[in-house]
Structures are given as C-alpha cells and as structure tokens.
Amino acid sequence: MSKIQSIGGQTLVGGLNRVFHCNHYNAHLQMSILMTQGLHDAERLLVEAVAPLIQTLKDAGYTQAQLIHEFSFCGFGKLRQETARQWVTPHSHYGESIYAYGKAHKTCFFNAGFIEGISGKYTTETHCQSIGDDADRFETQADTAANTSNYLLHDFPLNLRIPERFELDVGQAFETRVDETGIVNTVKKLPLYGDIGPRGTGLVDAFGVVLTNHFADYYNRVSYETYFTMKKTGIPIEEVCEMFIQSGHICAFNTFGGIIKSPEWHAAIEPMCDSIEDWIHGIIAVINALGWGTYRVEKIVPEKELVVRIYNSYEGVGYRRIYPKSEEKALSFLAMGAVLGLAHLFWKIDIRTKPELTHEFYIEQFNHQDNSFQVEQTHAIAAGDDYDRIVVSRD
C-alpha cells in the first residue's frame, strides 16, 4: 500500500487526502444530500462519488485485499466478499453509526460505492442494519459496469509557504503556553483506526463519537454537485450554503465538544490553558492533526469575533482539483460551520463547564438564535486566494 504523507496540513494516502470526521457530520451531510433526491439522483451521487477514488487506489497498486483492509483501518467497518456477486458488511459505520430523522431507510451508499470501485460493477444495497437487518448486504450486477471515471481533473499543488503560528502578515499578537507541535504529534499517535482483527468491528469509537478517516474528495464531490444542482433550480444561495454549513456546525458541537471533554484533553492540553483564548489555541492545534489543512488564528476578540485562516483547506484544494477556479468565495462550508461552532462552544455554551452534549442541548442552546454569531468567508482557495479566511462575529 502507499505510504502516508503529511504535507501542508493534509494527510495523503495513495495521493488522496484523508480527513477525520465523525458520525454526526457524516449523518447530517448524507441527510442533506438525500433531501435533494427530487432534484437529481442524490442516491447514485453518494455511490458514484466513491468508486473513482477506489479506482485511483487500484491504479496506485492497491490489491483487493489491501482495499478491504483499508476499509476497516479507516473506520468504515468490516467488509467481505461472500460469493462472486454478494458482499457484506457485518459491522459498518454507515449501517450502525449513521442516523436519520423520519422514516428509516437504507444508509450504506458509501459502502456500495466502495464495492463498485473494487468490483468495477454496478452495486445495490439489499439489506441494511439501519432498518433492522442483521448486516448490510450488497449485490453487484454482472452485466453492468460501474462508473469509475476520475473526476479529479485538475492538478493543483499544495501551498508550502505556510506562515508559522501567530506570524501572519496581518494579525494579532498572542501569548500562550499552548504547544501546538506537541499537541499535533500527540493526536497523531492516538489509535484512531479501526480494529482489523478477527473480532474487531473496524469502527473507531473515540471522544464520544464514531470517527472515520474519510476521503476528502468524496465529501467535496457530493457537496459541490448538490450545491450546483440546488443553485440551478433557483433555491436562494443563502439557504443552500446554510444547509451545508449546518453539518459543520453539528460536527463542531459533537467532535470538538467531545474532544474538549475527553480525558486526553484534560491530561495533555487543559494544563496549558490559562485563558479561554488558550482553549481556542488548543482545539485549533487538534484540528491541525485531522488532515483538514493548516488552521492559523488571525484574531480573537472574546465574546465578539474569531478570525481563522486555513492554508490548504481540504475543501478549497479539493474544489480546485475537481472544478475550474470559482467566482464565488463562500464555498468552504465545513470550515465555516467549524469556526462558527468554535465561537459557540466557548462564548455561547462555555464548553469548559463540560455540559452533556445531547441532541436536545444542541437544539435548545448551541443552535438557538439567541446569543448566536454570524459567519462569512472573505477569502477562498477555490476562488484563487492563497488561503481560506473565515470570520465569525456578532454585534
């Protein structure tokens, strides 16, 4: 298998960027995509965005056995082939950890796409744990080829001229004991991978959430194709952006909140924190170990404003590898939701008090309009800037 490379805040495996995301983000992003089924074939999009990435790994030398190993190692569950056309995931992130509001339905579109990439054949899910079946089961169509056409059409190099922390051309002087390098190295040593042993589930249970080390290009493909479709139908752009930003906001609540409440945070990071600004620097350091790019704090005005630059953001770089340069700026939806979520964690609910992070608490407090911030993106790699810049503020 290809070796893991860490470059400019991105984690590359087989030339593809991998990013850590939790089941809450995966669930809400997938639900958002499925809500647009009447506008385009959203279900097939969720499948066909995977298969070309698996084909890319095959082209890089991955064997079928190595791809099945990768499925488990990255936290997607356990995958095995039972017959020439039958596949099963007895444990599955998308079958067990993904939830949906309203009527239960099959959820393992990603798994089906992974199998399409391996087999080269059109694949359908026949059984799913999310609707009460004992396992997720899939069937390939022997006479129908899968669409594995590469959608990463453009070369776009990573930016290797990233300023050191707190050395931006314009920004605020910070004094902090928070050791970002130490935190990044500590997080990268955590066992954030699926148990691939015979009794393992292939899932990653950490920080109170279920993690995946996912394909960044998968997120980008399903998000932007849906975004373009919604715009073409005349849906106001503000509503379209809000739908995707909300998934990042939910991710911040559950993942960042869970990290800050974890024993690892209490033991390794909290002792460095003398102020609420230190807590922000601490969680930014953790983010810089997730493969999302390199986050740099530009400005903090407690209770009023948080400004973050992101070099090599996986959304910005991914956009440029799939599409031509954009005329729009507000395209890093996850980043906007994440930075908005950081402001809400510290200045809306004060995560330092370690509240219970329930769905009810999210609706009643974290996502309530009272005492909330606004978010905007002023710079975008997708639009030709050197970095993404996210500004969260309130009057």
Second form
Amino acid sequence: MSKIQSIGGQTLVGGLNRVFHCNHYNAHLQMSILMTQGLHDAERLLVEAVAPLIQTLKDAGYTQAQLIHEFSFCGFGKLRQETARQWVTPHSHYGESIYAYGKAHKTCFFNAGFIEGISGKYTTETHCQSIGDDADRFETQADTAANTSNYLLHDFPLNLRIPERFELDVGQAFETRVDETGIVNTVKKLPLYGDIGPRGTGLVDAFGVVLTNHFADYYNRVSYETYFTMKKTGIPIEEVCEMFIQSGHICAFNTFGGIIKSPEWHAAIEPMCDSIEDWIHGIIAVINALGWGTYRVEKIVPEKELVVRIYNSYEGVGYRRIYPKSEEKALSFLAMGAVLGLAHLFWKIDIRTKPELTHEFYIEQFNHQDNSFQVEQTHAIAAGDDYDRIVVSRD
Amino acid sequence: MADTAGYMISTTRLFGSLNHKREEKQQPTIEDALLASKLGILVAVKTDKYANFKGDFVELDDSQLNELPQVITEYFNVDLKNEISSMLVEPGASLPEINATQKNSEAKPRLGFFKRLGSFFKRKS
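Provide the structure of the form predicted together with its partner chain, given the form predicted on its own shown above.
The complete assembly is shown below, putting the previous chain first.
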C-alpha cells in the first residue's frame, strides 16, 4: 500500500483523499441515494462511483493483492476471489454494519464497485448478508467491461496556506489548554484500521460505531450526482439539502458523541477542558485527524452561535475536482450536518453528561425540533472561496 | 378521475400509523420530520410532482395517492394501504379538526411535531 500522507488536513493514500465515516453515515447516505432510484440509476451510481477510483490506484501501481489488503485495512471487510468470476466478502461493512428502513435488500454496491475496479468487469451482487445470506457474494460478467472512466476531471490543488488555530483574520480571541497538535497526533496513532489477519473481520469497531476510512471522492460523486438529479426533477432545494445534511447530523450524534464518551477522550482530552468551549475545541481537534480538511473555529457564542471555517474541506475540494466552479454555496452537506450536530451535542443535549446515545434519544432529544439550531453555509470552496464557512445559530 | 383532484391526508395520523406498524414489527420508529422529508422526495421521485408532508395535512392528486402506499411499503417496510384509504378526505369535503382524541388514537404521535416541522437548513438570501 502507498504511504499515507497528511496534507492540509486531508489524508491521502495512493493520491486519493480518505475520510473516516461511521456506519450510521454510510447507512443514511446510501438510503438517501437509493430513494432516487427511478430518477436515475442510483444503484449503478453507487457501484460506478467506486470502480474508477480503484482503477486510479491500479494506475498508480497497486497490485490486486494490495487492493484486497486495502479493502480490509480501510474497514470495508474481508474480500476474497473464489473463482475466475466469483468473489465473496464473508465480512463487510456494507453487508453487516449498515441498515435500511425499507424492505430488506442487497446493500453491497460499494463492494461490487471495488470488485469492478479490480477485475475491470461488470459486477453484480448475488447474495448479501443484509437479506440473511451467510456472506456477500459477487459475480463478474466476463464479456462486459466495467465503466472505470475517471470522473476526477479537474486539477484542484490543496490550500497550503492555512491560518494557524485562532489566528483567523476576523476570528474571535480564544484561550484554551486544549492541545490540538497533540490530539491530532494521538488520534492518528489509534488503531483505526481493519484487522487483516486470517481471523480478522476487516471491520473497524471504535467509539461505539463501525468506522470506514472511505474514499472522499466516492461520497462526493454519489451525493452530487444525486443532488443534481433531484434538483432537475423540481424537488425543492431545501428538501434535497436537508436530506443530505441529515446524514451528517446523524454522523455527529453517533461518531462525535461516541468519541466524547470514549475512554480515550476521558483520558487524553477531558483533562484539558475547563469550559464547554474547550470541549468544542477538543472535538474540533479530533475532527482535524479524520481527513475532512482543516476545521478552524471562528466564533463561539455559547448557546447561540458556532461559526467554523473549513480549509481543504473534502467536499469543497472534491467538488472542484469533479465539476466546474459552482454558483451555489450550500454544497458541503456533511460539514453543515457535522457543525449543526456539534452545536446540538453541546447546547441542546449537553454531551458532557454522557447520555446513552440511543435511537430513541436521537429522535426525542437530539433531533427534536425544540431548541434546534439552523445551519447555513456562507462560503464554499466549490464556489471559489478559499474555505467553506458554516454558521450554526438560533434566535 | 382527474389528476388534479386534491385528496387530503392528516400527516399526524399517517406518521402515527406508519410508526405504530413499525413498532408492531419491532422495527425502529422514524421521527416525523424525517418521514415528512423522505415521503415528499419519494412521492416526487415516483410521480415527478412534489408533495409537502410537512404541514398538518398533505394534499395529493390521484397519481401521488396511488404511489403513496407503495413507497411506504418499499421504503418503510409496512403496509398502510387500508389505513390510508380510511384517512382520506375526498376532494371538496371540509377538513376535519385534528383533535386530541384523534391524535392519541394512533400510537405515539412524535413529540413536538404539530405545526413545528420547520427546516434546519437556512439558505443565504
């Protein structure tokens, strides 16, 4: 596998940005994409957003063995070729860790796309753990080539002139004992990778969720293609945005909530925290180790407002690598959901009391309309700004 | 019947029934805001016409009404065909008051739903 590089808040492996995301985010994003089946071929989109990325890695020199290793290392499960045309994932993130509200159906589109990328052949899932099968099984079609056309069409360099923490041009003056550099270095050393050994599952159980170190470009491709399709259909833009933001909001509840409740947080970060603002700086430091870009807090008005800038946001940079500059600003859906979720974690439910993060608690407290904040994106890399800027506030 | 006919359905009753059925099948309930958002999109995907489920009542034409039970079955895994028929307010009929008794007749109406299904997404003007 290629060397892992950290540049400007992004984590590059084989030249492709990787971002940590949990099973809840992956489940809700996939459900959202699949809701649009019929408007476009959403199922194929979920497959064909992967294959070109694998082709890119092959072009960079990855062997089949290295790609299979990386499938496990990144938390997607265990992948094995059984015959010339048959593949299996006896354990997989998409087969056993995500969920759907609707009728049980096959869910391993990502795995199929990964195999398409490796084999170069059109691949379909024939069995899936999500419908009760013992393993996810896949079959390639010998006579049909996979679509591995690269969709990363534009060069877009990362911003290497990122202001230091608390040194924004119009930023608020903060004082804190929270050591961001120390936290980032500590998180990067955590064993957040799948067990690759013969008895390993290739899954990453951590912080009460199941993590993947996923392809940022995959998320961007499936989200924006679906977003454009829905807009064209005439679905109100607020509804479309909210659908995607909701996935980030759920991610914040489960992953940030899980991190804050973890023994690691208690041991390493909580001792640095004197005020609720320190807790925010602490979780922002953790976020800065996830590959999502570099988050910088611009403003905190307790109980009322949180403003965050994101340099090299994976959504903004990813957008510009796939599409021309946008006229719209509100395109960093994950970032909007995540920052909204931060405000809700601290000022709506007070995660410092470490409540049980159950589905019922999410519905009845965290996502309840009462005391909710609103979220707005005022600046966007996708639209030509130097950074994304997310404002979360309530009257 | 003309496609412009405006059938009305109480969203509180609809979501209450949907979650009641999910609870009976030991599936997690889904909050009203999320249901409203998803149903609006799903009906639009199937019919090319958006329906707003965020108010007290949703207005549906024939094609939307026809798709509604199907998308509920497909995406929320419960059969509400019979219940939806009984919830319908025919075109031209006056809307019933949704009183406390009716609201409580469905299992667990979601907290804080009524008249408060606002959006958390704020667009820059």
